[in-house]
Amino acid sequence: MSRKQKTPRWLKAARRRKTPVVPGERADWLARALGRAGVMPRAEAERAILEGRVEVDGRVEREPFAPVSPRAEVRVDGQVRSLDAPLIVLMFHKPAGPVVAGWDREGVGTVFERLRAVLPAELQGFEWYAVGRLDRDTTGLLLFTNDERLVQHGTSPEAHLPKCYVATVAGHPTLAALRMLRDGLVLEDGPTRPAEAQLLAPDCVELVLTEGRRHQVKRMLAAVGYPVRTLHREAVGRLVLDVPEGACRRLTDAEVAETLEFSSE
């Protein structure tokens, strides 16, 4: 017997309140939609509409999930806030050890703390989503983005944005398991795309995908027989990383829209 789907919460709100949406225009909910715009973060904007402190067109909201309009006028505290929301994309370097996870049941702790601890103050209203994940292990290029547009497009399959990994591996890869690689193979989960592959040290592999799947990279590697030790990612995209480990910065409107091949329009 399959599972029922649970409903959204936002959508439980949308539905109880019968609220149209505008032809044309995002649909939002208060919480994510403060949190998108830079006003703060989703979770201590819940905790203000809980507490009262929102208005939203002259009236205190306690919905997190309500529908709201980014024509609304929205007040936290008594002030005005604007619902504008620029697309913002950041580069990550993200060091071995944090995962890309809301909370982190080893105690190391998750790429969202190590990069608000790195964040200016300008930039620590937004709720931050991380485009695609990496292991705990490995490290390298994550992206970062205010906009889950942006989310989508970086994990479709559909989009064939590549991902550049360097692997070292136990062994030295042949040429034949490198043709193995870009042929594709077929592991549990199906047949992959092909692959370029290409050696730039006796045990060590770059290997450009253009699907993520789960654990993808050491899971091909290891179906050649070349298991691996250290995974690194260097670049999404045409977009290379170019920050220090544990560092980020933010990309230009340019860069996004040359190297990840997105327009938020």
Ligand code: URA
Second form
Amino acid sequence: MSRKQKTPRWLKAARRRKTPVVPGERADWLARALGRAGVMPRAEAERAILEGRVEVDGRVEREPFAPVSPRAEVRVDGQVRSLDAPLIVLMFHKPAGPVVAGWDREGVGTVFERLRAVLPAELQGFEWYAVGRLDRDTTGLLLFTNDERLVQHGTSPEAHLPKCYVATVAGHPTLAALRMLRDGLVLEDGPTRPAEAQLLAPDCVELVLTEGRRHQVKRMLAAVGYPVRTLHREAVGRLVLDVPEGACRRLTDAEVAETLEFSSE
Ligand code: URA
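Next block, the form predicted in complex with uracil, ref. the form predicted on its own:
Complete assembly follows, chain above in first position.
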């Protein structure tokens, strides 16, 4: 029996209110719009809305999923707050340990907690989305953004944004193994796209992929006989990791456009 698809809560709220979709205008719901604009993170915004602290165009709004226009006048605790949302992208150097998920059943912690611990005060109000995933034990470049369209761009198979990984492996990969990695091989979820592969040391492989399937680097190296011992992501697009472990920095608009080939226009 096929499982019935659940209608998202924001869509139900929009239908209930018969909100017209304005062509060219970005559809959004109140709690998410507050998070994207940096007024307060989404969970906090939901609480504030339920507590009756948020007004939209002069009326208290108690529905976190209420559709909202970017031009609405929004007040939080009586203060006018803009819903204008600049595109913000952060480079974060993920240490081994935290999980790329909203919560961690193993109690080591999440990358979102690690990020918030090092964010300057002016960036604390945003809701952050990780652009793709890294395994718990993988270190290196993880991007965060307040804009889901960048998440889509960074993770979509169509964008083909290259991701550069450095893996230390068990054994010394042969030229034949490198050739298989480059040509593409068949994993249980299908063939891999051609990749760049080169040895940086007898037991260290640099692999550049233009796709990002689950555990892909580990599975590719295991498939050619060299299981991964450590894995580090060095670059995404033309953006190379340049902050110390655990630290983050905000990218300039030019970096986002040039290295990640993304524009919010
Ligand atoms: N490939 C993997 O196997 N793990 C990662 O964390 C990223 C890519």
